[in-house]
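Form predicted on its own, single chain, as structure tokens, below.
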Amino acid sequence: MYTAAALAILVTMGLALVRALLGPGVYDRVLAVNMLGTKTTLLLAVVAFLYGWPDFLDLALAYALINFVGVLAVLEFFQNRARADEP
């Protein structure tokens, strides 16, 4: 069943990454790769679960922190640009 569930999440994030790259905006493209990233967490959290190793639970959560601050800094990034492109 768990199997099942980690494929699941190896489908999502590949639908994640066609939208990251097809995406018509950059907002959007933003968006799927926080999808991208919190799949990611998912993933490494339902393989800790599997292979029982209880290391991988803090990988996940170090990898979700730097996903959040990294989103945040893309964002801030292109809403300063589009604030300094204004006349």
Contents of the next structure:
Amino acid sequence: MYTAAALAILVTMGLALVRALLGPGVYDRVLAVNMLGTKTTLLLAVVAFLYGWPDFLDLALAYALINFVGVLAVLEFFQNRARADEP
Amino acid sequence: MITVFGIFLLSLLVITALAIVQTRNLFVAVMLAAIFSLLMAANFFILDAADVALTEAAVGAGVTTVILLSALALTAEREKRSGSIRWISVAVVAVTVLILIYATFDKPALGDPDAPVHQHVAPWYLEKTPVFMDIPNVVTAVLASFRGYDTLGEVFVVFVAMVGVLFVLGGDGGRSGPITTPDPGLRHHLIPKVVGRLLLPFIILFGLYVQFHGEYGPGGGFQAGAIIATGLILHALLEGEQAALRSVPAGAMQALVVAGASLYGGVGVACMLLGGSFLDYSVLHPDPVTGRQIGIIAIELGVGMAVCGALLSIFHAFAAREH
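One more: the block was the form predicted on its own; return the form predicted in complex with the partner chain.
Zooming out: every chain and molecule, the one shown earlier first.
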């Protein structure tokens, strides 16, 4: 069952990568990055159980905690750019 | 199964790398670089290199994207078209690639126990770590004790990197007068604010866990320093540049790097004063095994402080330049 889950996650990662490559908009890409982040977290968790290394769940935890910082940085980047364009 | 995962993830990695080279839009390149880092971490994890995967997670998931975006804010969004194709460069690259591909034919199979890398010092490390240090994570033992000189060198590389960035970007610790544009951060946006404030203490706590649990699980000073730095960068993104610099002044970050590097070197000197050789921790305690454990914890702390301070300094140097 873990194998099936891992394969499904890999396929989802592939689809998210397609969206990141094709775009077309900024938000498509931001969402794709965010989605790949969540899928990586899930993949690490599933593989950790698949191979019986539950200790390595720490890594999935690390991703779960700090993944969105990059997305916040993107939002701040566009906020600053929009403010710079205003006057 | 592991082969299928590996092939799939490596193919995605190659596609992403080609796309990064091909795109002219630098923002897209930054986003693809973030994806590259995620895929790389998943690859490391599948190869059972948990410590490296955690480093990639800690640095790639947050800090790299933030710093690349800060750099992007200082430049144009699109790459300039370069002129004609430089045929000599193409030829050099093509020849190198062919030589490298030819070299892989002699490479031993993945995980082959007879491969040279598994015959050299690795068996000795695996055998002696329980005897010398009595800690389960051999990676930490190798990094902090057996090859402590290398890690000391790496800490000074981090130190030099920070000094270099501060020189280039003119980071003078925020003494160049008031910042002209007020930076509101994201605190006017409800969801980032609430989620960020909720997660911040847990990120710091997790960083401390990785720092002090490095001998038992994946992790150690490098990863912990990067995670804590990510937490403080999150604070800076939410509350704005000035508020973050008020809580952790630029001088404090630079002092942290110097203190971390000095702590590492100081442990080495302390070992010499106690009659051992440089970074021979066994003299730190009457029981050599406990002495080595004390030494590892002390130098991991030094590494963590240096990495955290350096990443924060680099981030703030870019951010100060932006405003």
